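Single chain ahead, written as structure tokens, the form predicted on its own.
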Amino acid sequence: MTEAFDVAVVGAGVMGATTALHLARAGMRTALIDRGAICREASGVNAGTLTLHMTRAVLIPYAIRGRQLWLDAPDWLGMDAGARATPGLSVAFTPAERDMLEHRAAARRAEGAPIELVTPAQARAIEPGLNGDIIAAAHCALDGHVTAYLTGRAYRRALVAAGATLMEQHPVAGIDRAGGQFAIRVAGQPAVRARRLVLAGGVWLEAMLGWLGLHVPVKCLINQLVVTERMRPVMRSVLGIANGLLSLKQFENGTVLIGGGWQGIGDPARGGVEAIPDNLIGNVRLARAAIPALAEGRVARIWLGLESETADALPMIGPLPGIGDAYVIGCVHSGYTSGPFMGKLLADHILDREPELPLFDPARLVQPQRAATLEKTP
């Protein structure tokens, strides 16, 4: 029998990779397993927005710490992942949006976000390209963005240096347990054995938890994203609209990324399948309305990104009920912002260190009638 790893992490997105990195650096024999490449599934098609405006209020303290970790990536990750600090603005064009903006700003401010209401004139001083028709705005100094396609490269280098075993392009078919070990069944390979298990599969967590006899419904959002051709500088902030239907930023190479959760067609099994033209048009028109100079540019590419959400819209991070030495991490709203901190948080818990902030107990989401202690013959 092959010697067991101390821990196997299934799912190599930002949260899984961060958890694996900290465990490996602490001396654990760590395997990181994914059906694709590191940070190339949901994490690799993410808009890379670092924002407090679009983060649920209760997650603000986590997002503040996660954003700082992204900016400090050269220190702890060993490579710049393209994180840049920018001002953040959320704007309103209608009275209903203004009321929503004020309410949400107050809720986030109560949790520590430095969000302040500003006048339309002040907002245009922060973002000169902004449409003059806005009637209200909220400003946050702690926003920014990450270049998503650089993160996999940075994590791979750090994980290799930490001595982790990387098993990319290794689809997992199921998990068994016997003799106090987990046996992760990998297609076409001998089972990977580990004393501890971390599931970090995002939108795929519902199926992955099913391997362990647990049922946790996970909603899958199929977010459309748009990137323009390179164009002259037309904006310098991360911009959103109070109703949440727009996320907008310009990268150093001149391209503008347009998001906001407009939905496409797909599911966890097939991934993103097809864009919905009317949603694409609506998203682009809204972006142009917010930053009129975008009329000069052309759409270069669209793609679909997958986002997960639990029944109460809060993460599940912590030990799995009834299954010793098994953990889960995922379903974090605005998860890219706080992802590095969430991974560190779970790693600290596994290492018996006092976590800086509380975890999010998965037991609250498990449907009791299907929960069971896992002890099967591989």
Contents of the next structure:
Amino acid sequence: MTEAFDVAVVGAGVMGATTALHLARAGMRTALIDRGAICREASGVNAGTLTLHMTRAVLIPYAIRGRQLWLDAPDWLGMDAGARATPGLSVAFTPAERDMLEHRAAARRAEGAPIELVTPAQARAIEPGLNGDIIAAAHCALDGHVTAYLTGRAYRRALVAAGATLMEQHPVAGIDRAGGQFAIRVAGQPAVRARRLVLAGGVWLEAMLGWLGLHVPVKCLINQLVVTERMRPVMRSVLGIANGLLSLKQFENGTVLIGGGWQGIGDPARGGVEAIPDNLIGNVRLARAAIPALAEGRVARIWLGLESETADALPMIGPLPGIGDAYVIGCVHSGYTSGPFMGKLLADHILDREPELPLFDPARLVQPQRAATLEKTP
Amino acid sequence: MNGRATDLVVVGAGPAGAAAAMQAAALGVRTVLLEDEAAAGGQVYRAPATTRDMARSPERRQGDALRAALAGSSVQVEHGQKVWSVSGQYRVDVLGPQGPGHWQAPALIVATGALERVVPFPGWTLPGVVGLAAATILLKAHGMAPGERTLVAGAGPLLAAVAVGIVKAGGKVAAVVDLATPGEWAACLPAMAGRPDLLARGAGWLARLRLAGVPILTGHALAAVAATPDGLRATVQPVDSLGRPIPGGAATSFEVDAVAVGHGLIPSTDVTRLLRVEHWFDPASVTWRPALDAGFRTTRAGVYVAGDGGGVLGVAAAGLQGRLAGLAVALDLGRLSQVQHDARAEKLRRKLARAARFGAAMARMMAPRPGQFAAIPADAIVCRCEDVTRAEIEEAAAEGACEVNQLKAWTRCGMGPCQGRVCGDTAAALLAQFHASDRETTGLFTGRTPLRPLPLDQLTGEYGYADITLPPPAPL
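Swap state to the form predicted in complex with the partner chain from the form predicted on its own:
First the chain shown before, then all remaining chains and molecules of the complex.
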């Protein structure tokens, strides 16, 4: 039997990969296990938006730190994942949106986001591509974007360099506990044994926590993303609308990515199944309303990314109740932005270092009627 | 959005789609046939796009007959329709001359034919280097040769067809360069014996080329094409049966202004991948194919595939498959009893078996050889949309990309407007070769909408802000 790992992280998205990276660098024998390839789900297919305009107000201090980590990725991760700082704008086309814009800007400002209301003229000076029909705007200096599809490549290099053991294409079937260790069952292979366990499975966390007898409902959002072919420069900011239904940016390669959380069809079992044509049209109409020059472009590709959400829409990051040495990380709104920071927080906690900001206790989310500790299950 | 309901939507009015639509419609199935081009016929029966006087080929006559039959049928044929999405059970979104619209039907026959494979070589992206399929379009639609003096290279029966087409259109063929040897062609004879007509046609092509003094180099491959002040210099070299250059083999150069090259056909699986039906890798033709039953049903109820999109077997098989798929739809929609269906299907299946034997032999002749992929230089572009080279693909493979979708994310190979139709096969073969794995492991690009790039202004139409149906706001 091979020697047990100090820690096994199940789920190789940005949350799991960051946690694993810091644990490996701290000297732990670390296994990172995923049923597929690294960062091929939400972490590799999200819009890569670094914006405080769309961040849950209470998560703003985390998102500010996460954004900085993305921008500094060449230093600590070892590879530029395409993170670029740009101005961020949120705009309003209607009086109702203007009221929402002002209210939301104030709420986010109270949590430390440097969001200021600007006039439409000022907004157009920041973003000359903007539609002249907007009636209000808010500006945030701490925005930007990342090329999400490079995430896995960057993390994989770093994890290999840190000596972590990557187990891609290893679908986990269940987890047993024996002799103070976790035995992670992988189809067709000997179980992976580890002294500590981190579950980082995004929308699959509900099923993963079920392996340990914990019932935590996790909602699954099926977010639609649309990208254009390469086109001439039409914008230079990260752009949204007060209602949060649009995220828009143009990458250096000329492609424009249109997001905003419009829904497609899918579920955790099947993944993102298909786009809903009317939602595509709605999302693209909103984008063209914001940046009229998009009318010159062609839609190259549409895809769907799965986002997880807890009952109170706040993250779960921390030790699992009643199960020693087991932890969970996930369900973070705008989780890609804050992911590099969230993973470091959990790693610091596991390493008995003082985390820079508070964790998000998973115990509050465990449904008591179905809760059962692992020790009670045979 | 303009949506209309029908019983059956057939995508693609080539020989398979047209036959399927007519068969189903004749049995009372309300059928809509969607075609991107201005006329039905597909690639083999392509209609002329010009009034210029062109040589009357058998395909032209058969195509005209097919178009006349369609016009006389109850099939609703819709031309100029770009199918960009298939969703639900089944909603087919199109962009047509009148803008966006969609069709809704419980049954869908995918008859989208094949794509040409070109295994990259130095110079394959130069202007003047075209696919055999592109040359075929020029010849059939416009009566034009790709250049004044064309080198025709690659594999399979399209070589002779294109070379003869060029000669008939008044062009010069510098040489026909065939990967296969006469011995390999001879080995196909038993399978071809069932189609003496086509065998005679092939012999006629060769005679015509000999008469025109066109050199035929068998067991040879294009080594490189280079631009010269006057045009192109194409260098060919002898290869072994695995497509590897023979050491010390004498290279020959041809001064030309066009090169038509193709390495076989692969099923167009855009729609079936989008619908996530099961696909299987066929090692004989070295292609991915949707899994089909005897009625050409996919693993998803209500979705059928007829013609080369289910596996490249050629035009005769395509028409028969179309009819069988049309019968299966009529059975599944309750327009035919099982007994009625079987009585009609039996004879078609016998004919299909004969046509398929011939088609499968041709598919084997067109299958790429491992030496072709091995010979791709490190700096050769594999993904033309995104300028991704073999070296970049292998660098990503060395860093841990084991399947094509991870490769796509890490290199942008296949992320451009062609959605990986051109590079996907080569990229997968290179990954498999690098990791000494297999094509099942390297996988397939995930199917995505839109199936073709979609002009954003046409998709949105003209609208005001109030016309946008907004979902509830995101939470604060």
